[in-house]
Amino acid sequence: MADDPQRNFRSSYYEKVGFRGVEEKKSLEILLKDNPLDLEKLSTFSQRFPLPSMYRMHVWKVLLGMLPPHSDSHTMVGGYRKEQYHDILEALEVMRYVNSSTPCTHVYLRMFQLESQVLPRCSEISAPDEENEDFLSISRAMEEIIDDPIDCYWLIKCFVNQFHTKFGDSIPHLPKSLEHYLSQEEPRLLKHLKNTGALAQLPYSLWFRRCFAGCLPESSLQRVWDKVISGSCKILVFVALEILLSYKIMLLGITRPEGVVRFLCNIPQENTDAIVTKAIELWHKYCGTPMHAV
């Protein structure tokens, strides 16, 4: 679709008054209005716009099929939602695994694994595996977006049931992605990252199977959330890439793997949100802008 001259000469004039975004959230809320709601077009817009946080949970419900299409059953199946939380909520309860002390994020836990026919036995249940504390941190940072607790426990299924269908087989290539990228960007920090045995250690299972949740803030990861819930698991590498790319003179200046690793793992949490604008800038600089149509 060629560009509209106009248009893209309001959303110029838009952003040098201060209301950057005004057109792309008009454009948004004509998305929303069709019924059937068109999701490769929300995709797209999502892809190549930030979502306005008046309108986020309901895109990421929709994308995640938590909503259907048509917007008429949303209602309707907001309640079978809401039956079926409780329906398992007291099934858990009732075989005591879960009880009014037990923490939200395992009761979230328990209620995936039942849904997903890997429930425990209650005597074999021990520390939480590696797979389980991902789904934890996924959990813990869901919970500090959404109140509502049956919204947040649907959320986190849906995520977690689409990202490891989706993006399950890439997930093992996402660090040799980030090291080409790295060497294209910052090759000296990437041989430093080498000679100190670094890079092989980098945090890669919480930037890529978590997601970064307990790495950013949740008002940073909710604009790297946007993207992977709308198709790109591609954008991880890049925030990984602009935290290296960020804190270069830092990285460069410790020696020791672990070092490098506690400071990752605890990266400065005043600067996460001009760190994801330029992940954002340079993964469409990379993979492109896709195209746009409303």
Second form
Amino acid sequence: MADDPQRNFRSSYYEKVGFRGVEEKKSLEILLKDNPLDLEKLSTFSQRFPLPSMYRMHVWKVLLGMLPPHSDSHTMVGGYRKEQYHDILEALEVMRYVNSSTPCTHVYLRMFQLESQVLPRCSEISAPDEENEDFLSISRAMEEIIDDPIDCYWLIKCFVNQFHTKFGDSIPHLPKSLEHYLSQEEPRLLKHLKNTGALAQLPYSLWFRRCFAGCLPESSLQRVWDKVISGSCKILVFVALEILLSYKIMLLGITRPEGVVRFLCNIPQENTDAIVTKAIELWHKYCGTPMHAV
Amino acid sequence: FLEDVKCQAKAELQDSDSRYQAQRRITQLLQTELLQLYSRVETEAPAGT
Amino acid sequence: FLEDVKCQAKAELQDSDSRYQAQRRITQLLQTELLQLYSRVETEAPAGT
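So that was the form predicted alone. Now I'd like the form predicted together with its partner chain, please.
To see the whole picture, the full complex is given below, headed by that same chain.
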């Protein structure tokens, strides 16, 4: 056992993280004391290191622009956010778009549509389209992560808006990028997926439009979103890649593309923390670690 | 330092204005809804009386 | 000069706030109007059908 290089590597890795974890937490605390907060340094930190869960929400709020960089404006702006939330909700209730039995995620969707000026007439509301479903999936995941409805709505809205603005143009290229890295890591699996016709049908929208919402449990998901929120959509490719690599044997045994898709849309939920950890390692290996001093 | 004060003020103004913008969208929606409802009431009224 | 910038920022923020408050009052009027109209339509509806 002691000779198992993989095991040795892993335990030394965890030791390192355990030791470094304390140092990292301290350096984040120093960053969070800055006024104004330095968004670039916060992003770099969050790209390089895991966010301690006690600071995660605060970092997300600042990086997503829900709160401004100046800490002494936070109380006032927090008040604005709250007013805006209640104003919109009240109007939707009066116009009968929502009532007390409407699921929160649907309420958030209507609020978002109202703000984006795409709210359909009440009588013309139909089943959610693909884009609405993406929004709802992200909302359901965010709702699992955050208890407060005001924070939850604002973070969903800012996340979705930032994702489209920053990465809208890159998203269509991610499947090609996945194919490229898969050819480097496991050409045999790539060939199998191509030959069976599964490659074209992989759950790209679940992976790259919903950012794994509904695919990974929240504890793993938020570690992926840390990287997305701090400025990388490439991480999504490596999480997808690591899922494929982790279930390689299984996937090589499935010959029908529908079977592949069904499996990938419902991956086992036990192993996902390790998958995300390995995905982040692979991502750092191929894309480098941001080098700015923290 | 002066730049910093300006930046802070600008951010606060934007965040305050965002509430106003939301209110404007709400007003527009309410107006559309009201207009439609009025025209419905007026078409139906003769039958009701 | 710094004081000047701060004063200006404060005034702008106040303007933004009063724009918001004004728009909010409009919204509330319209909402009341809409609620009344809904209840009118619903009371009349059975007679109309």
